[in-house]
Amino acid sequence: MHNKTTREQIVSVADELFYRQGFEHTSFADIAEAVQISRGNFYYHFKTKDDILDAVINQRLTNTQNMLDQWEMNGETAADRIRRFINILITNRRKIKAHGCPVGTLTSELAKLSHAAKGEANKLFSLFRTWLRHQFTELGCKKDADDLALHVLTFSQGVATLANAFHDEKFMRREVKQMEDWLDSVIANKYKGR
């Protein structure tokens, strides 16, 4: 198996068993037997599970700025992206009523352990955050866009959080929707004020 493949293939999976197990609570053996490969190359690829973790973290980065990337460049307009990203929720609503927010769940658990490694999982909120506020300020709302992005983000992590503990997606579909229409009421506002 060629090296670059094999370490793709252990960021993959630990990603994954870092989401549905947290990070704490994934071993090396874990993710080694999920890959099916032997403990000494798995050494060969990654010497600590630290190392793993920025990996993880790297690629959730970049995984999520083509994404963003990618919703850019699809021609929508910047209130239908941002109505994208409100419904990220619904999109995920499995794996988050299973297991929370994948970004939220791993930054709250590094926070926790004070793991060297919170400032980096934080970098992806900023991210969200710095998009969001793009997009708001797109909308003309520049003044206020940092508090609207934000707003969503406090939303969507609120959503993901009770829709995981009470594992009800009719809830999920229902704040998603007044979400939705807070966004409509938002656009509507800035043209009356035109």
Contents of the next structure:
Number of protein chains: 2
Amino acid sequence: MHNKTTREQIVSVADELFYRQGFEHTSFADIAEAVQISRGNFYYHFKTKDDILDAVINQRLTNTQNMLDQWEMNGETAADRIRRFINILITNRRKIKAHGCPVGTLTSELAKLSHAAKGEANKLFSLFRTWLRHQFTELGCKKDADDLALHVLTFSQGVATLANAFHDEKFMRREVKQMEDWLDSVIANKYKGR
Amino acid sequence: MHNKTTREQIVSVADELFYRQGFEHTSFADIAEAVQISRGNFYYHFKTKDDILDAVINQRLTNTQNMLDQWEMNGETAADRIRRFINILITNRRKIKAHGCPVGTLTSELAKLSHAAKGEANKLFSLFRTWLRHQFTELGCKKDADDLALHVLTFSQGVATLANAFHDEKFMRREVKQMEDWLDSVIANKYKGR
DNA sequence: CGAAGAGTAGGACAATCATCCTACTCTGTC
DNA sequence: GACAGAGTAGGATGATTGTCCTACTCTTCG
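After the form predicted on its own, can we look at the form predicted in complex with the DNA?
What follows is the entire complex, opening with the chain shown before.
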């Protein structure tokens, strides 16, 4: 590959800092220090702080899409893929305990700021929602696919929020286990149902 | 009763603004304008912004405790009271769609700010957790009472986060209905179980 | 070599922030 | 009616913010 351009470095550092500290609480100075660049020089790469936010959200959208695409090529079943999604909570448990869910916390911060980019951030949720709906459709739950997708998202947001508050890993594992059992019962009922 | 003192006005206005705009994004000027008081004069009532935050959290703790106490005196069953808790999502749906859950969003904001009052804000969660645990114990689920309490909290946090993102009232009602069914099954299993 | 343009350094800029101070106006008491 | 103390007004302060400008250093290509 190639070395990261300064612009790419800014975006990836800002991504991490926005996640850890929040968007508003992260200043140009913070990013500049982390990238080892002059503060005032940002103007050359990004006209405004909002432009950096847009770039960060777009990067997250791209990365997420790539992750989901890769899952699709693994020869697993739709059920396996949903399980993989649920288990992100375990995989990323350390970060989630420390900073919550990157999607949920960003969305709710931007909502409070009445920020123009709120709609963009919501696309991250929509990306997962659409993908999950697709998986449930493939599972044969076409009629309820969207409801089921939202239910999975609800669960993961709830777990992330409480994990962040209580730093309780046992709680996370217990809830994930329950969710996996729920998924099994959804699949079983689907075959019994008709 | 008596008219609200200036101090009480500041606290209740700050409470509302911290909820709607977030703590960091709310300035002294915002609060001063809403209370119709001179900005610089805050120092007389509160030494620092953090002191206002403490007062706001304490007020929320008191109000919440009062609400729960009142529920306890209604002659309802523990199951009714848990249902009442779950249905806060419906009662406050407008505010939740607009600003999320007051407890969850504050806790996660303070976590990102590494703010000293994070522990205080967490007490709001703990208050509900302890109360719910108590209700489940009364229901006869003593062994799992804390797990069940956390499960209810997880659910309500997840619904609040997604309601804030998607502004979807049907989704809220559907999830609340599912949660009530889940509660019924918990109660039923408890009698079958032993 | 020398011109051009990409990228950078460093600081200026006005705005906004929390904080703090001093001078003032009430209100009640002796 | 004088005094004390609670409460207020309004502005000063220094720090920090996002933004913007100008002068500089590279690299590239003729």
